[in-house]
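This document opens with one chain alone, in structure tokens, the form predicted on its own.
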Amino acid sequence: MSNMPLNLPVRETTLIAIVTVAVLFIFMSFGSAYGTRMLVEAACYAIIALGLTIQWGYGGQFNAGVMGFVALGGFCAMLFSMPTNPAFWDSELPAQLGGVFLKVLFGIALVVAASQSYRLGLSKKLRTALTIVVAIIVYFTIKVNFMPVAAAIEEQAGYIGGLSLPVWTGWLAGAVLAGFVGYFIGHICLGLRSDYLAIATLGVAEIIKAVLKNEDWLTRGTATVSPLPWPVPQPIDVGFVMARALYLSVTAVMIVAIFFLLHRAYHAPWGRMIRAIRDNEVSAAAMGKNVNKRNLEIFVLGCFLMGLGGAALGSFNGIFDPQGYIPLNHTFLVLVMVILGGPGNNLGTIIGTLVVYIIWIMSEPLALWLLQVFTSIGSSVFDWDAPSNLSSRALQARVFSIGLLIALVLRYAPKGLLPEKVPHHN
């Protein structure tokens, strides 16, 4: 029997071993609830990377509105899977509700209707006119009809409540919803340059965070909702690591069944069109390539997992709270994952997500450590008085050692840990 050569990727091996041992690590000094909780929040960051990869790897797409999107998510979790509120739904406030979203359908259809009269032989700009005049009208009549409404929710009902349907419909549903909201960005800005793109699509995100902080007839607003429902057995049922630990299989599972989707579609014709567009969109439109269609294409997937990715995070934080999504958590470090790990590469996104997640939440713990370990030695020697707050200037040091992670990748790994690997065909 010969002896066949193993041919195991030594950077993919090595990067695997020193995350496991990292892993072990945090799992033997914190203990197995912490360690639990730590690789389910990571899974769920990795799921949102990995859409920022599609559309910045594979598109070259530079979203910074993925707080946005997430938030969508987190939403659609809270509002398919918390119990229905009996102060609103055994009153008169949902058939009022019903009737101005009917009023808003008609809306719309008017807008839409002015927007087609050019078939009836209306110039351009009378078209253009005519349409804008029936859009202000129609937003200030559902105005005046919905705010009456807003406010008997809220002061009879506090918020809608819930849909009291399983968890896995408002997963689905915040990836769908995020998909149909980057679906209309798409369309509006993806005709525009990287870093405009970039400015568009944060300026979204804060649209939206906005809209969700300030309808507390549908969201509480900054009341909060909790405690939202598991997938899983509830830790007051089997305990904090065995409940963790299913809510971590899980997400493992859908990250598995993501990453080989991915992969088929990156080798499969559609991946090479889509690298095609990015490398080279001018020659990619002479080939005949629909370019806007495929762009729109990876924007609107990319939007989907991240929206599926928010909805499991919010899910496993146990509350809704507009407030908690800040684009330093839920888009630069993001961003910083994707970095780190490598753009267009969906091992190297897992793994670079892994990596700053464990950063992020050891640099609190280890800055303090060497804060006490400091004050300690400056105030046997020194008689030097250390100031209160070292908890605070402790939490400090995520936000630094994220800034110098992003410095030595870019000075020495500009393309990341795992960059990606092109295949070339004869």
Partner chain sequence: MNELVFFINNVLISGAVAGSIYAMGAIGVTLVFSIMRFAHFAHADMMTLGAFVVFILTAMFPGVGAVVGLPTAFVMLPLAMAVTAVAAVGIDKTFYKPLREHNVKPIVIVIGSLGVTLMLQGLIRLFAGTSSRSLYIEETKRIFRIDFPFSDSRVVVTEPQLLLFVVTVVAVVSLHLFLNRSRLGKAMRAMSDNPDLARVSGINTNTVIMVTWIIAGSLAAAAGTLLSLDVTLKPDLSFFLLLPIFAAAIVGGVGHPYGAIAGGFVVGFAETLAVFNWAVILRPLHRAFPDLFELPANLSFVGTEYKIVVPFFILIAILVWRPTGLFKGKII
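Numbering follows the first chain given and starts at 1. These numbers were taken from a predicted model, which means no experiment stands behind them. Between two forms, the rigid core is the largest collection of C-alphas that superpose within 1.5 Å. What changes on going to the form predicted in complex with its partner chain:
With the core held fixed, Ser29 shows a CA shift below 2 Å between these two forms. After superposition on the rigid core, the Cα atom of Ala407 is displaced by 2 Å or more between these two forms. Once both forms are fitted on their rigid core, the CA atom of Met362 lies less than 2 Å apart between these two forms.
Given the form predicted on its own above, produce the structure of the same protein in the form predicted in complex with its partner chain.
Below you will find a single chain and nothing else.
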């Protein structure tokens, strides 16, 4: 082996060189404040994309609701890191809210007790009916109790405020919460057809967004919360470039750590088992592997990373706006990053993220510029009077291009720019 010529991976080197040149070009033409901001956002997206590449590339599970997990991460980052709201904590509202939570716990206990009533000799049908009736009564009781408290919080304090904990606790909590929701979904859907998981995640993402948008007592809803604290000094103290560079180094450290751990896991017996399950579920099950449990592990881990990336992205944006989470930016963009970069290849995913994000950022000025060219040609040659809202429509061309990109990549390069390298151990 020692006399083999040094074999530089051509594809990787070329791609990294192209990306480096593109990044340098952006730094030179748009300034380093803009460039670092783009890099930080791309780094947060890279963490999210690593989560999706685990699910889709390693496990063959398709998550169509990345947005929901990203939003959960952003929400936890907001809730944990914002300063406490004295208007809420100094009033009687926390006690009332606590009372409602106690009632919720009591109600859950009642429902569980009803569902266990078959132990007392009730028939199964009767037990189900009893459980449903008890659940409906409990639900209405809690709802009637809770509505005035929520309204009072909104009226007197705006929202419950943050917990003024360090930012990283919020990131961790966001990741754990996203993983928990992922566990709930995965537990139900992973044993069934793969399409059902896609449908369910799509739904749960919309529900998470609806909750964050409408529960004003918790998130201020459409009024948005800002400014969110950073884990590093803010731009006011050290300047834009320095602050963003510090933030970038934090995210870079996270990416390196995640990358290293994933690499180890992929080459460990666990990774082999995962690939065996993905490539042939039936034979893996026949070899005695617990297919459902491994699939669930993969799914929860992926959601965990999405929550983490979403929290980092949320803190960096500095504003928590539930309406800012839209499927195009937070689900489909990530999907393109993964399938273009190479599902199952971590380096490919990170490079894919950078490539796609640079194109995405640059496409907005490009689309507007193209539009201007077309309208000026149109008005001078054909005497065409362009409608005034064309600029907002031009951005819709990006929706079309993302869709076309997905279709083309699946058709012509299903393995992405950097295909997954399946290691062979002798």
